[in-house]
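This document opens with one chain alone, in structure tokens, the form predicted alone.
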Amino acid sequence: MKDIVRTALGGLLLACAATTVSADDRPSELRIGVFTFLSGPAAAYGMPGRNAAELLIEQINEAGGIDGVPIVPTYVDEAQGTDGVITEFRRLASDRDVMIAALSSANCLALAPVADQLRVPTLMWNCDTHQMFLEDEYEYVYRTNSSTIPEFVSYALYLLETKPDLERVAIINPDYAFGHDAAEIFKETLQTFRPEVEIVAELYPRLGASSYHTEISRLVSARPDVVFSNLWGADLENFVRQAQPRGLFQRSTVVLALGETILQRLGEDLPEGTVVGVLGDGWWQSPTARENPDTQAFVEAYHERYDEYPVFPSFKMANSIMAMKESFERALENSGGTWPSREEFVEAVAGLEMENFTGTLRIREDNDGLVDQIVGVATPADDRPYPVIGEMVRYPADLVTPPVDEDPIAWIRSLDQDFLDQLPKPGSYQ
């Protein structure tokens, strides 16, 4: 694969490149960043992510662009470190007209101060943490995806619906923000409508653990009606495959909650009847996106280009970058054909409602964004060497979703009967 990330002498030439403007005024080129993981156990997430922006990207250039504007990205490796990615930020920042940042929820808790006091434009392309705009306002950061709320609400709701006899739940979550979020919210969605449930092993190993044999022991030992995790990457495969010959999945409900991304990886090693998703809508093969013939377009291109399907994290990467499509179309419109500003274009960001790949997106007034959530359970398909997505449910954003300016531990608290009554049912999504 083509290594496009620029030196800084190329840097130099595409930023002098970049000040050149045609007879009406548009760039020569659209200059991104696109931040990700490239290398280490999160590549196993973060290269799908970086593979859908090279191939959507190239497709919108040989369709002319944005608007006659071809789009140059410029990929940087979030596995340098937080001290790292807010470096390049910087470097880059100058002559970028947006960046497309980050995976990493510390990266982008990092990078949204910075980004608007340099005023470049970011969307945020997996970034779920809920505390992303829960106390700060900004003016040039959005994110084009879901919370770590919604997602993680979404999956206490399905076992609610599926698992009315629950009484004991363990959790084995990675070591940081996303790990303990989740659980916080899992748990409080839980004790809200079961408060008998018994969290009966609450585990944190360390991103990037190659052996997870001690806490498999612990969770056996627990004898848990469900294990929740949301390990993701290289971290999620190495625990699957020490916890299926231990019998965990024989013994107990098991729920991935970014199981879909090991789906192909796994094939029949992953147990008929585990829990999995996709942090959002991003599943290639749900109703919604098979119905979308430019959706099968791209998997396809992307299956014969890689040799693999893409997972959700693709469609994180593939639907934010439409979004800034869509952003900059909306700017040039407002703007009477002219090409827009940073501002112009934040504008336009605002308030943005449309289809994507796998469902819609709307920015909300805080500049969250609202996606629906797809759970479902793994389960054998008749024309594929691994698993799919069955029993699926699609909660609508709207109802799975904090309403701006309230607190969502307290949200979740408040929820009654009247809202599990509006929730759709496991299996109706098919």
Contents of the next structure:
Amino acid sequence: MKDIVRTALGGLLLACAATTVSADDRPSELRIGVFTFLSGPAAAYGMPGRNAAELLIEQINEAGGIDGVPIVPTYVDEAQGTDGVITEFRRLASDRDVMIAALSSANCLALAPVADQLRVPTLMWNCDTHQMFLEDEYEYVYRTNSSTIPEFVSYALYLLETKPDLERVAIINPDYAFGHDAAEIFKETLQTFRPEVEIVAELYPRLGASSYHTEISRLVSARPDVVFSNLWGADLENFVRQAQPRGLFQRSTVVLALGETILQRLGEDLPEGTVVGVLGDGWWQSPTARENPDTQAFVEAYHERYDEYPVFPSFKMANSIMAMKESFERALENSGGTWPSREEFVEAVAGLEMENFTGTLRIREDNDGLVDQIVGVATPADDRPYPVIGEMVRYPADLVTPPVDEDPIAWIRSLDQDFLDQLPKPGSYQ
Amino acid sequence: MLDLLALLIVDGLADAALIFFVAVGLTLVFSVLRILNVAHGSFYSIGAYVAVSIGMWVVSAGWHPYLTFPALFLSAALVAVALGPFIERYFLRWTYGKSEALQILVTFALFLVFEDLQKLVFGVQAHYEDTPLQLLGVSDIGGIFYLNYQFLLIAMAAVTVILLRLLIRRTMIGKFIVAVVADREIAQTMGINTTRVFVIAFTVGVFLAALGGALASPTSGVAPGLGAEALVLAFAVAAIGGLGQIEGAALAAVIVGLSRAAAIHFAPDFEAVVPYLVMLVVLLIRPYGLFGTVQARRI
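Now that you have shown the form predicted alone, what about the form predicted together with its partner chain?
Everything in the complex follows now, all chains and molecules, and the chain you saw is the first one.
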């Protein structure tokens, strides 16, 4: 009888030991949630992100995954609204190792506390709002992207250099936090250096509006030197298609902060000289991107599969997935090869500094990402039926991002001529 | 000042024309079938999708670009003929006389199905075909360029009001519709085939919605969500004009269009709420809308 008990206990111990060994082993797959807009007008921005995720994850898996573990994504449509997005996040949280979430700033602000509560590492791939880490601290939430402050300060800085005599400015932005925040940042930056700048029209059409004709009449009749807009997705394309034949682009310099996303779709319908950029550094034909063979291989693979070249939301997503991979590899190195826990993973994200497809990403101590900003103007291309970005400048992230714990608007108001003198000039990024 | 007034009128009427097409179909269907058709917005967006598809086909086939104009009407007719009788026969007919909540749920379900079907067939990206707009060029009014296509829309809306009025007042089917609207049971007793009247009225309603979407597509393109946007505004306009009132829908569309234009020019913060403020004020003063009449409840 004693032998039987001894044998049984021995077997049990062996089984426990085997389980322990198995826990140290790689999981069979790394399951992640990817949140973006897959439908509705915002899909024009969200789908390129999804496509980039799909392609890059396939490429990583073909190359052996992350230390032998393949990535298995689940895509969640943000068009269902914030409540639905939170529900999906909670549902997936139990068995997803990392979330790449989200596109909409409103969704990000709602998801961040949930991510911390559920202890799910979350890399915010788009989420531009500068409110994200302004007052709240998170343990599991990081932004692998820049915020609205560097993104829209950069457009004002570009105009101060290229149109030093501008006096009348009109704004047409979408009617939610992204549009209102951008307008405030843009106005504050311009008026810090040129207090005489007058805002002659400020319009906030509803997100998803299909007709902008009355707004266009208002903008033209206000006779602005510059029209600034951070409309995006189908809204942006609609606005340009309606405004271009009505002469808005001929009478004013138009700044389209998300203009790169429509270069290929609009072709020659986007007038030469329109100020456009990429909210970050994700321009597939930037000098940095052109010099990187990995980037060009990704670009060609993307073009082959989706019959268009990747736009900057594609690179925000791809760079975020690269950041996830890099963080896992760092965590594996730190743990001596043991598959990292969620806590070990987020430790590896903190302070991350890496090269990616389009430049560099640094995660600073408030969990925010530091990314350079590229701005330029739509310029005809000899070898393509659509404009490219010319007269480019690449503003270094450190220069155009407010320091940690400093109020961003107060920081903008503190900028002076010395700050301007440090900046690279339009056309210098070639 | 005169320049500004001209801007307001042109902007307001151009906006009103687009709103009118979708609102008048909604109100026509309500007046005859007594159904508040939530799926109406889907017919608007399907009309736009079909118009863009046919327009692109006409252009890519190398046909004369002016054929894109009749293509807009052809698209609306195709949508109406394909969907109108089918939806009325298989989804709406059995709900007649049943509770309004049931009717709204059925049409809402149709709306959701159509939204997903559109994504399945046309994808989630926006589509554009603006040949009609480019062919007509622009006009300078008060120093501001307007698309001549916008004036065409205003003219089309005016012609539609007249044609609908002639249809109702001068044709036999119009008289049947009036009889059915006045009293469905007595009309049936007098030998009017009410089933046929319902099918025709519903199909005309679908045609008007699809025509609205088709005519809007050269300027605004089409993307998922277009139907919902059109429907919400159409409800407001139909309520302001008085549900079931064609002339009411026309006048309400003009009021809403002009109010939105005035808001964008003078108080942009109120642009989104203006249609609903107008609706609130009108319904407070006239609960049945501008052209609506109090009806005795039959027991």
